[in-house]
Amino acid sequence: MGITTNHGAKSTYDSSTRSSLSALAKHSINTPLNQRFQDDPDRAMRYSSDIGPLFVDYSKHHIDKNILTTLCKLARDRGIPEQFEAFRAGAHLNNTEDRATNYPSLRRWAAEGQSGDDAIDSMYADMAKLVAAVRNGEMTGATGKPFTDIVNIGIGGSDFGPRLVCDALANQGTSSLKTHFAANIDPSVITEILTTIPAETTLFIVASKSFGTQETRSNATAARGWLRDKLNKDNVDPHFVAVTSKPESAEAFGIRKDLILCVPEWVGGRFSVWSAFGLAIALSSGMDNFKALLTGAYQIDQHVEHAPPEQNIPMILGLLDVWYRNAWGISSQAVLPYEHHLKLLPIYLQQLFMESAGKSVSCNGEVLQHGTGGVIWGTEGTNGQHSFHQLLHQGSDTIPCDFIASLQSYNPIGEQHQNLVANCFSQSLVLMQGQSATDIEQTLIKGGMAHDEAKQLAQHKAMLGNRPSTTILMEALNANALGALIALYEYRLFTASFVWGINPFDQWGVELGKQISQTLMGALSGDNTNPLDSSTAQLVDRYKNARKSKE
């Protein structure tokens, strides 16, 4: 396999482009965003636009008509219009698997009614039977009875991206199927929610692209076991689905060929929402809401398509990443979804961003020599604002910040989605706008407070504002704005990572831990023959002797 670079890529990142960028924004912090709000009455217009289902707002960053034009010759330099042409076409930018990463052709089946790609159509026709069998009782488990559960086992992406999907549609849909999901290797995990489930009606997605992974393997194992002991039958096999891309491990495990669905090797873990590594969304919210999702997602790849540069949204969102990342010295994102139904989307876009740009050298496996990636984090409001919001606020560092909202509650209850929303803008407002010491020392005085005590806590209540943040809005959250703004993300992501030159598609940085986790395996149950450095002996050593002392 030749290891070559990302299609398109004109040009190197080299210092000096960094240095412009660096020199531009120490100009442009002598601007507050404020100062830019009241010199330009239009600019709310000017930096945000409306994209399928979304209204997304960056007028409160850090841009201006000179820098938005240096970004946009930044991303015309790289390569980037070239290369997500080169992605649309199928090409293999994941270059160190030897790959193709056409996930638009996945969209491109729920819009058009085919991908272009048999195996693709042949997927999601297999998943569509699968569903509909489900849903109307023709498939049942092995005592003839209709499933009532779901229980999806995976980890990673074969998990985030299922488990965000069915909590945000969990109040649409008209299904009766209740949707579990296991994932972690932690035994009380699947402990727990087996005895919650019906075993006679529980049907088990084991969701596994290579189907060796340890922790999926390991819960669908121990499922299995339940199973068999609770309807004391020894063939379960109507109760466990596979999706994967390795289907002869999947029936060499016990799965039954005609409940295999099958997904095409280049699709990515944290990518595999588009295809049936999503079959729990479409069991529990039906397949119509599934192509909904990808109908929303096909949305942005039409923009992305044919929007150029200045007015293409997920890569001007993506251009000011590597703005603050590299110009700014800033490595730390905040995602802050106002719509309790979104709350495990921060944990999402953590795999999404953090797997993906979380590299230090370029596809040509070259050191580099800038900073890439960064931390992303977050929680739902308002409950981020009675725990974290006094970092952003009033911290020694600048966090750029994601708003998200709903304009509409399934759920109104007076005036409470109103005051959600309320608390969503005011949040941004603040961070942008901020508040002097001196403006505070005023209100205080007057309100009766002594001149020297006023002006002491004015310096402790002071904000300084200036601090960037996007707002993204909704109508409401269905499936077609959920798979927009996944998709969104997405494109934001590859713009960050075709300008570093990186590839992020591979994710070669979580295999070693699952390697030695097999040495350790070893060592913990007393095989003593592969030497160990003495922190790593005598946590070993600690296991060992409380497993004596319970037996």
Ligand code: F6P
Contents of the next structure:
Amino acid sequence: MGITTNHGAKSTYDSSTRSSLSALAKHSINTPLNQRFQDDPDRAMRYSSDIGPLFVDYSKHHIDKNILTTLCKLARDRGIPEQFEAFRAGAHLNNTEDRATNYPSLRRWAAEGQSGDDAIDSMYADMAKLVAAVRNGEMTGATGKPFTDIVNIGIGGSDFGPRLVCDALANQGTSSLKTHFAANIDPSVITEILTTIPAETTLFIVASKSFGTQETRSNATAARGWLRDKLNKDNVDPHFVAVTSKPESAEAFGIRKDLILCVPEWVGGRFSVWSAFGLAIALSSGMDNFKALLTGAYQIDQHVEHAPPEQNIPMILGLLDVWYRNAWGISSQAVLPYEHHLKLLPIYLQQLFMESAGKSVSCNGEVLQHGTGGVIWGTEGTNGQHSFHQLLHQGSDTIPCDFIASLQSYNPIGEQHQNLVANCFSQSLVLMQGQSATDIEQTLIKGGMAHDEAKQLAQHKAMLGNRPSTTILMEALNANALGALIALYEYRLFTASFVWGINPFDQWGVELGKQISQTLMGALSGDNTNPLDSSTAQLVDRYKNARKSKE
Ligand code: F6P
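Could the form predicted together with the named molecule be given as well, to go with the form predicted on its own?
Up next: the whole complex, starting with the chain shown before.
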């Protein structure tokens, strides 16, 4: 196994460090957030900052000068700035796969015109050529017509990023091609897409880093079969391009060599939106928008490189994740975009955070004695307010929330956007302030309710408050702001992961499920050689019987 990732760490994240953090947390509970704002009129200004196209307000968190100093010292002790330096320098921080993690070099290509790595520069040159040929109609389908639709066939990191960005930019009149996404192996997905697209003018992107993913290969095979039938042609090659780190497998699958974009092996799936895996984005919104996405991320790269921990916003957010996870015992976090075109962000971040930080051994393979990545969830506001916000406000657990909003809407109707933003700001305010039972009781009594009844009802209506949140604002949702937002989350994840001592770049935990699904495929087709537990065997029988009864 390659190099460990403890570049520059001056201490371990040991139990005494964690105990000090817990003691600090216990002490900090004595000062409610409301109180902190009353005591310090400059608090909002002190704990907020512009960072590239984003404004981040983290003042509604359980922090003060002493806590931040302690957390920043932890960052230094754990060598976080040095790890970021190693990250930029191309060190193999992904030690279990012995791979580099030089994501800033991808963004450098967009902002500075070259990445410093020939393989990356040539990947983008091929991508730009392909994008231009499709968009100007030079590249056509098998019957000579220019493309009108693209279908990205990929899953996980080969789907979430392009899907998120295409959806986010769909609002802005930059799309010249209709974009569709097929991820799941559930045959309903590809079937329903195939019924809506024009065969002659659809381009399929088969996006798979490994080119071995079952879902993607099955959907691509189904799409090719459908296209051959529809066009009554055997050769439908001009309709299929591939994005992959395994060009030989794509070729063996039948993708034409000149239609394969090669992505360097070290680019991990959930971090691949910056690479040629962003092809659907560039095709639908243009290469300039794709570059703007990367330039937004580059602005965050620059910030992270130059800001000391005390002013380093992604680092502070990552340290807050450590603070809540290990000192407060919180293992859940909500992401609440008050922007319809960021509705896929929580799903994107689920893979980014949970596939990266869902680990319980250190980079060196030691079983960790502390909590690591928790659950990320959420949906667009205001929908969530009519669903799970009850739990955020009055549930028994504290769940830190991220509120994200843009200041301009692409669809202004009357006061609707203003009302959306008012809802966003009011939710974080209410989570923080809450409302005491005594105040509610008084109001009810003033309204004419009997004392006993008022006392009882007030208990149900009381809100504890003191629940922390971050608010992230952007002027308007565009490629640049979105790139910055995604990169902000990446660095936040890396910060927490480096403190925890885990490798956020591998995902060994998904492998066993893939292997066992092969066994189950055999069992469902009648292969009884692998013994199954009685529950699984019973489920298999049910499925086989249901299929038999349809024959
Ligand atoms: O199963 C998990 C995973 O390996 C993800 O990490 C990855 O993004 C996804 O599958 C898709 O993999 P590929 O791009 O190789 O098809």
